[in-house]
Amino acid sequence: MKDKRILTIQDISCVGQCSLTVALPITSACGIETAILPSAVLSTHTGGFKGYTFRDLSGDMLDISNHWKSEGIRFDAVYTGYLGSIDQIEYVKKIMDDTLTQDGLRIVDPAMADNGRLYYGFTEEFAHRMGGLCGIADIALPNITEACFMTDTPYDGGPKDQAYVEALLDKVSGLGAKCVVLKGISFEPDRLGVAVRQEGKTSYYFHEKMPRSFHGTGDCYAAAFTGALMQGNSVCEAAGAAADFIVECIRKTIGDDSHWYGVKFEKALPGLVKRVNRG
């Protein structure tokens, strides 16, 4: 198989693990080329740390793909995380126009709310447009949240039904997206998973419910989906490596009690590279 290199656009908390400083380290170690396009620099990420520094690096995006476009250097896929603005949305579409090869992949992890909430700084404008963004992606990762926001549907924080997924996903799916990656699902108590939506079809996997959640786990989860399927695994056994991995990334980390800015994924890098390197 011929080695893969992709381009991954998010943003970069020095101090934090997630966005960049997660992506980057995770799909290399799956054995993936991988080229960075940093859409912010933060001093850490949101999530409990305060008077944190940021910087919008906006107006350096597209110098930096049309320096990509002249040089001829292209990716086999593209990825997205946290966009700042709606404007980087509209440059990561362009991007992805000028950098992607002939059956270059769009894969778009919409990265902006959870637990029926969006991020602090974004609107249901921006869910609208990161909907679009969706739209034009080979595969989107969204979570719950983020699929009720892009859609218009109600929250409901309640337990979910297989009916109400279903309906979730044909909206995901009716947005434009070729296939949909539905994460956090559950219909038992100490389970939880994915719903797979690829040609019409869904699909499940579900792994043990942990106890606790952390901060970063979605970034994580978008790149060992991403590194597992750029190795030759399917759509739905990338979506059940990502999910076991996220597991053992806080299984590492559930005991220390001062590590609750993130996972310590690096520990549980070794199982996701043996799972799923192919190459």
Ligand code: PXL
Second form
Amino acid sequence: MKDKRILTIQDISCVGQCSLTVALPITSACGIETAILPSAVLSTHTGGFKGYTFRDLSGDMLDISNHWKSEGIRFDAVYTGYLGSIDQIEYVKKIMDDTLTQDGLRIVDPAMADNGRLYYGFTEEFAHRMGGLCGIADIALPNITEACFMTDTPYDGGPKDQAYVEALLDKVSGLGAKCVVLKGISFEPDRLGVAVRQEGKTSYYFHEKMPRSFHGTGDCYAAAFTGALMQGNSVCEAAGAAADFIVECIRKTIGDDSHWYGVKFEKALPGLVKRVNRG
Ligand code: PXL
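How about the form predicted together with this ligand, since we already have the form predicted on its own?
To see the whole picture, the full complex is given below, headed by that same chain.
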């Protein structure tokens, strides 16, 4: 199999274990050559630090990809995470068109909301535009809150049953996404999981529910999923491997109260690599 090269587009939060500082090491560890396009540089992420710096790199994004285009550089997948503005969403669409190989995959993690709320700085208009980006995705990776915001579905505390999940998957698929991996599904108090909608069929993968959640796990999930998929695993295999990786990341972090801002994903990488590596 030809070695795969991907591009990931998201911000650099210098401290905080999210976005590019987790995406690059995780996909690289999975054996995938990963190019990066930083959309902004922040001193930290926005989820709990105060007074962070923010340097918007929107103005550089198309110049960078135009250079790649002129050099004939192409990617087997473009995978996006946190984006800082509606303009960036539009730039990403063009960059995907310009730099993907013919069968290249558009993988979109909306990375904009959780627990019923949009992250700091995002608006409903942004959520709708992100819905547009998910609409052109080969694979969209929303959590329940993001799926609700993108489809104008009131968030009422999360999924109650399979009928709820199927209805939400119908709506996200209705935006145009070819395949949807919906995260954060729970029908029982101690089980959490993901639902994968592909070619009209839904599969579920459940695992132990950890006692607390951490910032940045969505970013780690998307990176592990992309790494596993590009290594030749199926969408369902990649969705399950990424879910188990997150459980392990949380297990390695819980107990160290000073580590509130992200997960110690580095400690869980060896297990992920072993699971996804197909040689
Ligand atoms: O983890 C998503 C994320 C990425 N980048 C920045 C963020 C967040 C979530 O809050 O603030 C800058």
